[in-house]
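What follows is a single chain, given as structure tokens, in the form predicted on its own.
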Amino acid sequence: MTAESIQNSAKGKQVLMMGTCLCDAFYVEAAKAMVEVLEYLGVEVVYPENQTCCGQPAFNSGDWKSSRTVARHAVEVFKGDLPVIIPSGSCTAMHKHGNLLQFENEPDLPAVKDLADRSFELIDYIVNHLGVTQWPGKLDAKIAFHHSCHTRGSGTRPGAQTLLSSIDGVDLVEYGQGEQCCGFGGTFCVTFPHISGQMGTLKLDHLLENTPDYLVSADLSCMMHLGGLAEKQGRKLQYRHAAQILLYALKGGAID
């Protein structure tokens, strides 16, 4: 597949972008990278300005009345026929799974299900729905990919392995207990901080065995948790969203 054919793979397509709270508050560069990567592929990205949260914090805390209010807002904001692309496996899982549970006996379940059917995590969308299996450019970096719990129901992990390993110069390294949770779990890290910290430390022990240059994932919440633990413990850890790695490669390895 040539660079030109990759770029033409999605030409003329249009998607709605859900930016997520974490990108909005902490990781705007990841959101910008997502837009640039999709536009490189020929996809027109539309960003509804009045979007908010996916509702997962309230959902995980058991406040389903509040989380349904947030979800109904998302259904209205992202209504229509376009795919909703999200740089987060966690928020995508909320659309696809959490909402279906909490709206099981609600009259607007069909509208919620429609949003679920149109929601996709970014890497899953690029590889498994646009059919892009090779990525051009170059990036000299050893990368460890974190497979988050909320992407287990999507094609994100094999998609990320396919795409990242195709980049010239990228060394995608394996590590022990790759399927294990990082310990973040949204409100779990607040309710059970000691257990969460021990799980994250064990994850770091395995991740850092092969001294990767970057820890990469499709979920910045896991990265934030592991990054905070690493900083507190004085351990070197650079982390990026997968979209940033794709963008760095397009720019010939220029890393910000």
Given for the second form:
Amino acid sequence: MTAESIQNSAKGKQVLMMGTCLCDAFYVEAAKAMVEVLEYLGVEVVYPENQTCCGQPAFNSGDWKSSRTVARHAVEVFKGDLPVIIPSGSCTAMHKHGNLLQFENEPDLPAVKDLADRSFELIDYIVNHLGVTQWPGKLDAKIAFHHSCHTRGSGTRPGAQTLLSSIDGVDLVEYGQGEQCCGFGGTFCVTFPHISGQMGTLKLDHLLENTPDYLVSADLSCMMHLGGLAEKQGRKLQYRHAAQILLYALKGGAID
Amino acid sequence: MYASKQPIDSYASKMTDEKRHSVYDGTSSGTYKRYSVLFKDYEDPDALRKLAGKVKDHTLSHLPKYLEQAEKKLTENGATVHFADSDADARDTVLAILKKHGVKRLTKSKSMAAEEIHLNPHLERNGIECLESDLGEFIIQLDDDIPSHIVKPIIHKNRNEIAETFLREGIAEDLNNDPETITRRARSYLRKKYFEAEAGITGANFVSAESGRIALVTNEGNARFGMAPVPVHIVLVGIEKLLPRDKDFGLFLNLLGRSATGQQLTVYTQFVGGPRHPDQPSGPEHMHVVFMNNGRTDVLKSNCREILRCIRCSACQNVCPVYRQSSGHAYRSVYGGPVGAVLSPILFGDRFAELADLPKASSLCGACNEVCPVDIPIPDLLLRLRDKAKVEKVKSVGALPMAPFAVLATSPLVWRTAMTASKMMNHLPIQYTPVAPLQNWLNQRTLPKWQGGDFRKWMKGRQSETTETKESSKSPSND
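Okay, that's the form predicted on its own, but what's the structure of the form predicted in complex with the partner chain?
Shown next: the complete complex, the earlier chain at its head.
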């Protein structure tokens, strides 16, 4: 694949973007990068105005009644035939798996199932559904990729590895205990503060071993937790969503 | 420093560094050994565990049939089969067997089923001396402690502590923490006890319904030593331990050793077909098999029935980051870690409210499901139990109220307004806000800068820009 053939390789495709609450509140640059990356591939991105959250916080807390209310709202907001692309393995897993669990005995399971079938995490979509396995441009950076737990067994993990390591100049570094959870876990991090902090600190010890320039993941939530811990502990850690790395490479290594 | 209201978190926060290191080292080394041997020996270990899950699932769906078959075969083989419905029934059944044979002293090979029904104290109250023969369990018994791990009961102790126990109990004359010396001392102490015993109690790792054969695995040979020289062998086993056929042993024993300790097979694997035949030179004359229900049929009826596939390998405990930080004792039940967090609240159904916090002690990272040799979807089951606790209105400490969140997340206008307004947080001294969850976050972490509303604004501008471009590019043709 040449740079020219990658650009506009998905011309004419239209998708719905689910921005996630974290992008909505904190990570504007990651959300913008997602749009620009998809547009580079020729995809038209539509952002439904009424979107809020996938309902995962309530789901994980065990309040499935509240969670189903939020999920129903999402089903309504993202109705139609278009794929729903999400810059988060975690919210995607909520659509694809969590919702199926909590709607098991509900009459509107088919609608939920339809949303599940149309939902894709961004990197998984680019690599495994648009078939883009190489990324053009250049970025001189040492990157530690965090396999978030919600991308276990999904197409995101190998996809991200393929795509990021194909970038000219990118050095994808391995580190110890890559499988271990960072300790975020949604509300877990504030209801089990001690264990969460210990897990995160251990993760940081391993991640920082090879002094990467960036921690990169398909989930901003893990990185928000790890980044916050590192800053509080006075350890240097820069993190970016995988989409931002793709965008930097397209811009020839220009970093915001 | 922070409010830790969840019992497991609170327990973990008070653990000594020494204990935490013992648990962490023991569990993480188990995980790596498991990983290396599975992937060395099998091209697709995942397919293997999925198959094992299916075999177990099938067995559980036809449990009465297989139990009947096993009972018939065991009886034909010369064993006596008992069924115990509750924990009390199981204890009484074992006690009655021992009394019938006039047993005063017995050795026990590690059995989670016996731990589950607190068999030892019951027997001791009734004047029967019961010596644990698994090295770890033996030390637990000396310390009047309880096991904290399924396969390594004393994962929470290091060799210095064990050396101290041995000195205190007169098993050693000096304080020697060399593992080999410790093991030799325990061995010479235990060896003569086997010959003094009048009965041996073991569990069973698997029971074949086809032949009534029982599979027992140990690394110390203590199970076979415990049963071989005694006249009475009692097998205490949960009804879920059945396998349909003898040939299933191959699949399950291969998975069990690798998942539990990273061994291809454990050092000792034995199959017990029944009591001694008249033409056999030695072995117990009497074999009693006690099939214990103790809540298992209730679990089968629940929406967490998959947990009964468990073969007690402890791979989920070893890989669980929460267990690694807290140890099995934090789970306040015989089964700790992910399997315990599911099993305990439903198996001991009358204690559901008291144990309903266990399923919350997980970041739902999914590692437990990934390593489970019988593919139990543990995170899903944890979530179902969280829902059950909420539906049954079990009081939950430190839980965040989610109803207001649902209102906010279903009112798009309010949501957008709140997002934009949240930028105020950048200018407020939020570190002083008396909201526990926020404090629990900020005590250890910083928050990124709030940028609520900015993306939507950018996207709107971009979309109208695109529309304008489209419009202007259309205009010539419109002319």
